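Single chain ahead, by itself, as C-alpha cells, in the form predicted alone.
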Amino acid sequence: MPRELARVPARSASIEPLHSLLEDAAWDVFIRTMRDTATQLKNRTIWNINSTVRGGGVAEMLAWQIPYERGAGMDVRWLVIQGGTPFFTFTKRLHALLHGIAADGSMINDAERKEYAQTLAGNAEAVAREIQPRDIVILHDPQTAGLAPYFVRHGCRVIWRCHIGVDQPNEVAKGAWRFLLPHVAAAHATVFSRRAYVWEGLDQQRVDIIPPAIDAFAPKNEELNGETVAAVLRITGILADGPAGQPRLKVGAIAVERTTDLFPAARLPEDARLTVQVSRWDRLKDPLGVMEGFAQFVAPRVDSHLILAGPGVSTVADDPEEAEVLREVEDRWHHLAPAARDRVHLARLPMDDAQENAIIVNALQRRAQVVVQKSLGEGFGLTVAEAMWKGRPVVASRVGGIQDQIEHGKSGLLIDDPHDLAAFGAAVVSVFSDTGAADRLGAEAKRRVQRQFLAPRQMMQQAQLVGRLLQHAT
C-alpha cells in the first residue's frame, strides 16, 4: 500500500554569512559553483529522502544544508520515509550488521527482506507523481537504499549517500553489503564519507567521497558567551539555580524553557567541572563504557562530573532500541561505587523544539572542560566537529571519521582501542591536569574544523556532483 511520506517544510537561508568563513578567492569559487549548479537545474528539483526528521547527524545536516541550497537558487526539498516497527527494527539491525555486529545473528531472513521491500515500494508509490523524471533524488543511508531502482526507472538521476561504515569490514558487514548491493548499484552515483568505507562490488567510477561538515551559524554551533551558557543550563535544569535563575530565556529568537530529564534528579553544582558526551542512546556510542571508564579511572583522580546527554526516549523515529539502551545504562549506574556514582549523570534532553535542543547541546559542549566521543564505531562523528569548533579539547576513539578530524596530540586525543577504559580515563585526566595543553588542543581543533569541516566545502562538493550528473543526463 502507498505510504504518505512526511514532507519537511522547506525554508530558505542566505548563503552570504558563509563568506566570513572563507577567504575571498575561496568564496568566489564557492559562489560560482553554487550558482552554476542552480542554473543547470533549471526546472528540476533535488529531493533528499531519509528516515527521520530529527535525531542523528543526517537530519541535522539536512536541516541546515537545504535552506542554504534554496538560498542559492536551487529547488531542494526533503521527504522522510514512513514505516512500521518491523521495518525500523530490521533497519536498526541492518545498521549494526553494516558495522560488523551480529548480536541477533547475521542472516537476513525472508520476512525481513519482504518487510524492507514492501515498505519501500509503498513509499515509492506514494511520491511517484510528485517526483518528476529528470529530478535529482538523493537517498540517505540503508533505510532508503531500496528506493534507488524505483527512481532510476522513473527517469530520475539518483545519488545514494552512505553516512556509515566500518574501517575493517568483516564477513558480517560484507553480508549486509551483499543484501543492499543490488539496490545501491542501480544509483547513478554513490557517496561515502571515507574512502575506506567504499564497498566491494561497486562501480568505482560512480563513487564520490564527501566528508560531512557542520554549519557554524546553526543554533548548535553559534557563539554563546559564558553568561548565556550558564543561564541555559540553569533554566533547563542541569545546573543548580544561581542568583539570576529565571523560568525562561531567549537566545536570539529561540526560547529555552523546557526541562531536561536528569537521572539522578539532583542538579549539578554551579561550579562543577564537566566531562560531556552527547550522542544517541546507541550501543555503538558505548555509553556504558564511557560511564565505567569515568567511574574507574577519572573520578578517583579528578573532581569532574560526567554528563551522558542524549535525546528524550521515543523521540527518534528510526531507532527503536534507544529505550532499551538507556535502561541498561541506568541499571549499571546503580552498581557504580557510591563516590563515583554521585558524579555520573544521564541527561535526556528535550526534543519538542529542535532549535531549543540545539542551544542546550551548544551550551553543554561549551561548558565542558572535556568533550568525549568513545564510540565503538562511527561513520563520521559530527559531535566531534561541533565540539572542536567550540574550541573544546576532545578525547575520542580512533575509529571511522573521527580519526580524519582529530590529529592526535595536536587537535585532540585519540584512543587506539575504544575498549581500553584505562587509556580512555588517562587521556581525560591528562586534559584536566594540564590546562595549558588543553587550551592548545582546543585552539588547534577550531582551526582544523574551519579549514576542512565547515558547510561551504560539503555544499560545493555535492553541487559539483549534481552538476556532473546533469551534464550526462539524457
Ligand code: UDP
The other form holds:
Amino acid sequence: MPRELARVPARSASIEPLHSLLEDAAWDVFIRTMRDTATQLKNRTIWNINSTVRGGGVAEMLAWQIPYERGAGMDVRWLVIQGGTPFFTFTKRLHALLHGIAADGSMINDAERKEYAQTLAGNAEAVAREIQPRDIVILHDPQTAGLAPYFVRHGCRVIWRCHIGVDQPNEVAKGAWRFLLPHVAAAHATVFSRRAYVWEGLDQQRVDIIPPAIDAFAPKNEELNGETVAAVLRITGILADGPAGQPRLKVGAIAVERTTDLFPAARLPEDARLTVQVSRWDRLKDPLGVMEGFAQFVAPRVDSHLILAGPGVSTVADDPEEAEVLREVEDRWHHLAPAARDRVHLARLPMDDAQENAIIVNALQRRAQVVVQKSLGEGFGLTVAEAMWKGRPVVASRVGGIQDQIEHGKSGLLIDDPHDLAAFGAAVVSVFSDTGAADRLGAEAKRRVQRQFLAPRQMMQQAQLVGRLLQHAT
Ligand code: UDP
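Rather than the form predicted alone that you just supplied, could I have the structure of the form predicted in complex with uridine-5'-diphosphate (UDP)?
And the full complex, kicking off with our chain again.
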C-alpha cells in the first residue's frame, strides 16, 4: 500500500548571516563550495528523508540546514516517512540494538523484518513518481535505511546518513548492523558522525565522516539577554512569577505563551541556581541516573535545583516509549529523599510550536549554572554543543560524540563511567564551588563550538560529498 509521506514545507533562508561566524578566507571557501554544488545540481533536487518532523537531533538539524541550502540556490526538500506503531516500536528497538542494548532480546524476528520491509515499500511507492531518477536522496538513520535499494534502482544518487553509533560495538550492535547492511550497502555513500562508528563490512571508500553542528541563529541558539531569559521562564511557568506577571511575550517574531507542565507542580524560586538536562524521555539519556546522582551527591552539598526538561509527551512521532520512561522517572521521584525531592523538577515543554519550544530550551540552557548530559550512549549530543555555544559549563558522560566536543577540564567536564553517580555529582558540585573555573570552561566551550561545530562546516562537508557523487552521475 502506498503511504502518504509528510512533506515538510520548504522555507529558504539567506546564508549571508553565517559570514559573521567565519574569517573572510573561510567564508570565501564556504560560499564557493555551496555555489559550485548548486551549479552542479542543475535541475536536480536533494531529498532528505527521515522519520519525524520534530523531536531529536536529526529533525533539529534539518530544520535549519534545508532553508540555508535553499537560500544558497539548491532545491532541497524534506519528507517524513509514515508508519504504524509496530514499525516504530521495532525501529526504536533497532536504535537500542545499534547502541548495543538488547532489553527485549537481540533477535530480529520475521514479523519485525516483514513490518520494516512492508512499511518502507509503501513509503517508497508513495514518492516514486515525485522523486526523479537523477535526484539526490539523503536517508537519515535506521528507520529509512531500507529505502536505499529502492532509490538506487530508481536511478537516484543515494546517501545514507547514520546519526547514531557506539564506541565499542558488541555482538548486539553487530547483529543490528548485519540486519541493515544489505540495505545500507546499496547506497552510493554513507555518512557517520565519528570514525569509531563506521561499521565493519561497509565499503570504506564510500564512507564520509561528518560531525553534526548547530545553527547559531536558530531560536534554539540565538542570543537572549538575561531579562528575556527570565521572562521566558516565568511566562512558561518554570520560574516563580515576578510581581508583574504577563500572559505572553514576544521574542522577535516568536510568541511565548504556552505553559510547561511541571512535576511537581510548584514553580522554582526566581533566583534558583539551576542544573539542567534537556533530553527526549529516553533511557539512554539516563534521566533516572541524573535524578539519583543529583539527589545523593549534589543536593546535600549545594543549593541547586535540578530540571530535567523534555518534550511534552506523545509528541515525538517515532518514539513510542517516551510516556513509559516519563512514568518511570515520576515513580522514582517519589522515592527520593524528601529534602532532595523538593529540588528535583521534571519539565514537559510545550511542543505545539517548534520555535516557542526552542526559545524555552534556549532560555533554560542560558539560565543554567551547569548543563548536564549524563547519557549512557550518545550519537553526538547536540544538547552539549547548544549549551557550550551559550558559554555554559557542561558536565557530560565520556561517550559517543560528546568526547569530540568536550576536552575534559578545558571546555567542560567528562565523566569516564556514565554509571558513576558519585563522580557525576562531584563534577557538578565542583562547577558550583569554583565559579571562576566554571566561567573559564564556559568561555572555552564557546570557542570550541565556534571553531568546529557550527552550521557552515557541516553544510560544506555535505555539499562537497554531493558534488563528488554528481561527478560520477550521468
Ligand atoms: N530538544 C528540544 N526539546 C526537548 C528535548 C530536546 O528541542 O524537549 C532538542 C535538543 O535541544 C536538541 C535535540 O532535541 O537540539 C536533541 O538532539 P541530541 O543530539 O542531543 O539527542 P537525540 O534526541 O538526537 O538523541
